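One chain follows as structure tokens, the form predicted on its own.
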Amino acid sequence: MFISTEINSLAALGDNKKVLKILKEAGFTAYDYSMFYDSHAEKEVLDADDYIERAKAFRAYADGLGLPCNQAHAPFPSATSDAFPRFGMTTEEYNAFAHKKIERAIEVAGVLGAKVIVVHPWNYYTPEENAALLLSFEATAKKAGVKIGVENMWNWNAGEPTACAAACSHHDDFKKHMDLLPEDTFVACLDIGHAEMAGLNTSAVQMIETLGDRLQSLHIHDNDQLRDQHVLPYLGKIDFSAMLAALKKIGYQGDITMEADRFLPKFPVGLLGEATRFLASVANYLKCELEK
């Protein structure tokens, strides 16, 4: 079982080769290659004409450090609707643009050796609409040798202090999404923080127990059970003991992947090494507790 973390929260260090070096020195045993819009990964690899060759070179560097890529994350949103314009594009233009980006991201993830690449469902689609969207990436994922991780979303309840329903935000809806997708290519990626936001009528434990062996990937972080804060575990209100017990109950076989991406950016560059070591210590603690 690897311990890994997303790489975007160390963007202040500069290029992603520096980030990998810090992660290795901190004690992480793998990394999550996050290809978000305007990220180093997008600029350095994803948007380049020679993106496959660049991905191969990055893989060679990571292999030289002894730090594998266990997980990746595609750009998002994966689609949009007329009420949510993006980048000044029409819905049709953005959806075609995003589809091409995600297909490239899946290819890159395969070159890097990732087991799973997380692809968001579109918040406002039905399970059937999201199945059609996600299945459009199936052939690319199979060719790349990587599984697609479907993540639980959330929407904000305007004028209220709580979240409200979105694709996969409730354990029953998440299971319905997964039941429409073939098991050989699609797995569930549970975002622990999203599952614990008030208003969604679920919990991380309910999600884990409902998803069972379809759950093969995690995004681990903490919050106040109201907002999507992405802070370090044990700084919020989530019950990680209950989460770990539920993971043991289903025989979870995935990795411990942190997404506490609002923790590291709070520190000046001179403290990022120490802060990353502590993040790795927390990840390793969770791993050891899970393996007891």
The other form holds:
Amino acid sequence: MFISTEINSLAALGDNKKVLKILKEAGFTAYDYSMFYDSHAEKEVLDADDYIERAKAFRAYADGLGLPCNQAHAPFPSATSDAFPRFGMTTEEYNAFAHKKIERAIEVAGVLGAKVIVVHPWNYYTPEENAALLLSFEATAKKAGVKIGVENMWNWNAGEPTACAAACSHHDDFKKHMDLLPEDTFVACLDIGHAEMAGLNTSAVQMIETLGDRLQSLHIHDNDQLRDQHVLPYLGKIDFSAMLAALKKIGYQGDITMEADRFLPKFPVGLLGEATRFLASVANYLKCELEK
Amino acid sequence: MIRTGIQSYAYFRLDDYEVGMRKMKAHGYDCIDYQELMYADSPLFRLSDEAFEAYLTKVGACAQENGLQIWQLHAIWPTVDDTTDEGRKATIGYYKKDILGAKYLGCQRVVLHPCLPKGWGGDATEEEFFDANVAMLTALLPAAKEAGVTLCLENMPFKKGRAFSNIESLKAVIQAVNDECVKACLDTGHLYVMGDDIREAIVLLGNDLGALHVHDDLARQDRHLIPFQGAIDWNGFIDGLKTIRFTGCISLETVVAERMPEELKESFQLALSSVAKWLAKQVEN
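Coords for the form predicted in complex with its partner chain, given the form predicted on its own:
Below is the whole assembly, all chains and molecules, this chain first.
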């Protein structure tokens, strides 16, 4: 079982090679390659004409460090609707644009050796609509040798202090999504923090127990059980003992992948080494507890 | 050299101070903010005079043996009752014991919360605040001088009682008492709660800044977070201290997060110490 973290929150270091180095020194045993809009990954690899060659070079660097890529994250949103225009594009234009980006991201994830690439369902789609969207990436994922991780989303109640339903935000809806997708290519990626937001009428434990062996990937972070804060575990209110017990119960075989991406960026560059070491200690603690 | 320190509750309580101090030193701290005399119900206040002196002298010696300095001591909070003469007298009694305790510990700074003449929720005027605090400090000065202790009056985070939560009021009290034994303790989180500019506050205090309570905050709730996990302007903090040529101690007033598992506590403590050292280094550079 690897301990890993997303790499985008260390963007202040300047480039992703520096990020990998600091992760390795901090004690992480793998990395989660975040290919978000405006990220180093997008600039260094994803948007380049020779993105495959660049991904190979990055893989060689990571292999040299002895730090495998366990997981990756595709750009998001994976699609949009007319009410949510993106980048000044029409819905059709954006959806075509995002589709091309995600296909490339899947190829890159394959080159890097990731087991899973997380692709968000679109918040406002039905399970059937999301299945159609996600299945459009199936052939690329198979060719790249990568599984697609479907993540639980959330929306926000305008004017209210709580979240509200979105694709996969409830354990039953998440299961419904997964039931429409073939097991050999699609797995569930449970975002622990999203599952614990008030208003979604679920919990990390209910999600884990419902998803069972479809659950093969995690985004671990903490919050005040209201907002999507992405803070370090144990600085918020989530019950990680209950999460670990549920993961043990289903015989979870995936990795411990952190997504506490509001923890590291707040530190000055001079403290990022120490802060990353602490993040790795927390990940390692969760792994040890899970393996007990 | 700028020193680094942390509140004693982050490492030890009454009965395990030897182990705690060894660990503090191993984690790289130079100083302690001693807290065992900060609650009126501390068992130390119930000791005989001889036992009080003996215990605190032993604690002070232990700090010295470990290469640590008890840099500051937190006097009792909450106070007995600031709204009555009788209550204020009783608080002064505790403060005098705090000062004596500081002397036995070899500690030169006692941090006091200001007298709140209308209580916590009351909205005292500037004048009422000024008079009550000048009177309190004047009453404590002889004991402070005798003990070789500087009294450091702390800024509070009470929006209702704005008078005792702003640096100008604090500075006015300190200047009125006009004695080298009276200075301010700047609490970074309290200042943030009030929405005041940290650099301006430090520069305004200048040489009157005697001690620090360093911690971060979010949403103006006085949460005593590790620096850089909240919203305080740490560049302003560093710049302010550089401007006044601060030579004291970056003393953290935060502890390991309550929900952190036992197995992770030491890693958290080390992270806290690194943050204090980094801040000290930035002020020195």
